[in-house]
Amino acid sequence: MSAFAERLTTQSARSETVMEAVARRIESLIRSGELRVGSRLPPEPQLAVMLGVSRSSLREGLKGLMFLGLIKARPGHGTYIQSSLGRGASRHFKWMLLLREVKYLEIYELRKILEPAVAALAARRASPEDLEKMEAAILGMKSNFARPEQYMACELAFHEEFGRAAKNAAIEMMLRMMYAALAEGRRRTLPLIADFESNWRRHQRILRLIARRDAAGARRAVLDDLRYAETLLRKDLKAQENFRSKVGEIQLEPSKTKRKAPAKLQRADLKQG
């Protein structure tokens, strides 16, 4: 190993947290077959030996992994490796939005790239059961024009179902992450929907095209719907920006008054002198 590579390895080891070290070693045990996805972790003393860490370090690492959703505790049964990371991954996507590492409009750009292709796959691969579930979601939307929250839940269910109909686990996971992250923004745009029936008809059209196995038509229909949704999002973001600007102006007013006060006092002191 070269001196540079050795130095890089040493620096990486030093910067690695206890949680990262525990996670990396558990990953290696899964790869080797000593642990399986969904299986129960060995008792703490045994696991500490397997991972080559102290029991206190192991506890610290496991707490972090549990918070991230990589493992889960079952009271009275032990600690298990998660068999699905959907919820944990969705939480990370939400935090990326909160920390402004990712912007809402960037996610919509991703949706416009991904979802039309997903609809095309669904048109080719959807089973009769998939179509029934999408139909149920569409009927739920239609019966909830006067109840926006319920309407949104049924609309989300429709998008999730045509994601499942694509028969691709990676796509399904990505869509679930995006939808969970966008839920709050979607809720804010609900009052901006001028006509719920027109919105519903766009989704009904998507379903009909998928049911007809019209991949190209389904692709275009989903893209049209996403463009409409993006216009609502832009309106909401603009309204938020205007609100923040007004709040900022109001907060600046008292500070302006405070800055003028010393000047008045100085003039008074000069007159007295």
Given for the second form:
Number of protein chains: 2
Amino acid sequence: MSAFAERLTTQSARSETVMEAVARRIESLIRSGELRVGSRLPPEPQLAVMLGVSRSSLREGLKGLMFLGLIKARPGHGTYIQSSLGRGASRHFKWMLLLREVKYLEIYELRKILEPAVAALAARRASPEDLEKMEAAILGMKSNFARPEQYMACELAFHEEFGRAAKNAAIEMMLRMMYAALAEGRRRTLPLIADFESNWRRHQRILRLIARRDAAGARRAVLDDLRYAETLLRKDLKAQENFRSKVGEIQLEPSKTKRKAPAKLQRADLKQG
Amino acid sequence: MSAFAERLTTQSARSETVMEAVARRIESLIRSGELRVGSRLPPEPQLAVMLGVSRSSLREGLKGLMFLGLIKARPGHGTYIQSSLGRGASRHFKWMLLLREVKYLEIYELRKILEPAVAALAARRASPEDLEKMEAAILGMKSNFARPEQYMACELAFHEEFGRAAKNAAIEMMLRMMYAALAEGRRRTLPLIADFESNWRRHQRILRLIARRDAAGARRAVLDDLRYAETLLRKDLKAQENFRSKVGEIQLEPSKTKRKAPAKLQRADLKQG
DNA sequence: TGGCTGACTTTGTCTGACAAACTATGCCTC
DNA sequence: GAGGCATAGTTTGTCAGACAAAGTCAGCCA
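Starting from the form predicted alone, produce the coordinates for the form predicted in complex with the DNA.
In what comes next, the whole complex appears, and the chain from above leads the way.
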């Protein structure tokens, strides 16, 4: 009868690793209210004794939580539970892009679903402070037409404030994940803004409509901007494809690209991997 | 002029930790094409030499990536790069719920934005296999009205197939994150399904409309289901609030056990987290 | 041929130690 | 008395070496 359900609930019988146990234990401490955002965890040696594991194992578990952005260690100070909306998750998203499991065009499809709705929410809910911050970001963009790096930083700030203005933490987290992942792969997004001034004008229009509480207008403006950016992306992808098919065979040699490795990793040589 | 941009680009000058370096190094290996999904990483001792770090530090870095679901270690076998859509990220989402940084109602607002659009996409793109799998999940639900655990497992399976049918990896990842997080906090979602049969009927209707390629109908059906579930959630939240306000004062002693609180966890048995 | 044993590989965990970063206290100088 | 500096103490970061556990695989024997 319930064969389908059986198959689903069958867990892999692998014994739980200490790392997982540490994470679950700390989770339960949060659930019980003993730990909350900002709390300091007991020192590592003490915590290791409490949990009955060695310090190294404990640290591996903590590192996992750090990667997720859920805790933050300050040397000589302590380890704290951190308020983090999408900090760690964006790294996850970035990897999906790296591994080509997620395509840029797919992200734009997602954005076209999410962001117009977010714009409508922002038009209804944005506080004066939100509007001020978005305005500041817009001004920052305007004064940096000639400096791509800084222009992009301001644009990212605008988008983050935009997400925050919708007054929904789940949405804010999702958007931050996407934006952070996109910003990291800036190679791909930077050339898309052929004309900073035109890009800036579209953003300014979005802000103006939000400030006027014009939900429908803001929704349309965001969708327009995304459509425009998507068109550029499509062109860029096609150009790159042509480039690859032409140059692909020539540059078959392994990545000899000089990359500045951090000092501590100088001995790195992974050719045999 | 560009003070705003300056403030944004100012990084915290904290020296990079080995863990971060390890992660970046492996990232660059993926970027250069030396590693891809399914690749086996070199053994830990060897990799440690390559990166010029000790095995313990390397392991901490790897654990971080494991938590994100990006690599998977098999004892006695090796460590592999894993294809993971939202496996690690869902844990992140769950924590946000735990820490009360994200509220359940906010997730429902997000779902009401996302899922109707996804339903429309699924109606256009679902393959026969997708429809079969959703059908199987629906059947599984039907035969488990009396077994809540298994019913929920089947419902989760239905939603995952639903997300997959939209044929967009970014969307699939987002949905899996949400569903996994909601499923973990099942305390909250289980009682919401007052009547399994009614819940099942709504799901069946969604599937039928997707199978008929009725995008608009599927969109409406999903929105209806979400509205219904949200109503139940609102009632449940209100009931819980009443309960808290009655029982809350009695054990209102969070600050008294401030620093020494974890002390009672000494020798805590890990297995019962 | 088939199954079992043993060596080998690889990850999991533990112990102990020292370095680095930050805090806080107390001393010394002005 | 006030302020700067040095020192001790706390806490995380990193390293080294060792053994256990788990899985693979070749080779031996019935």
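Numbering follows the first chain given and starts at 1. Throughout, rigid core stands for the largest set of C-alpha atoms superposing within 1.5 Å between the two forms. Worth saying up front: this structure is predicted, and the values here are computed from it rather than measured.
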message = Rigid core superposed: how many angstrom does the CA of Val22 shift between the two forms?
response = 5.7
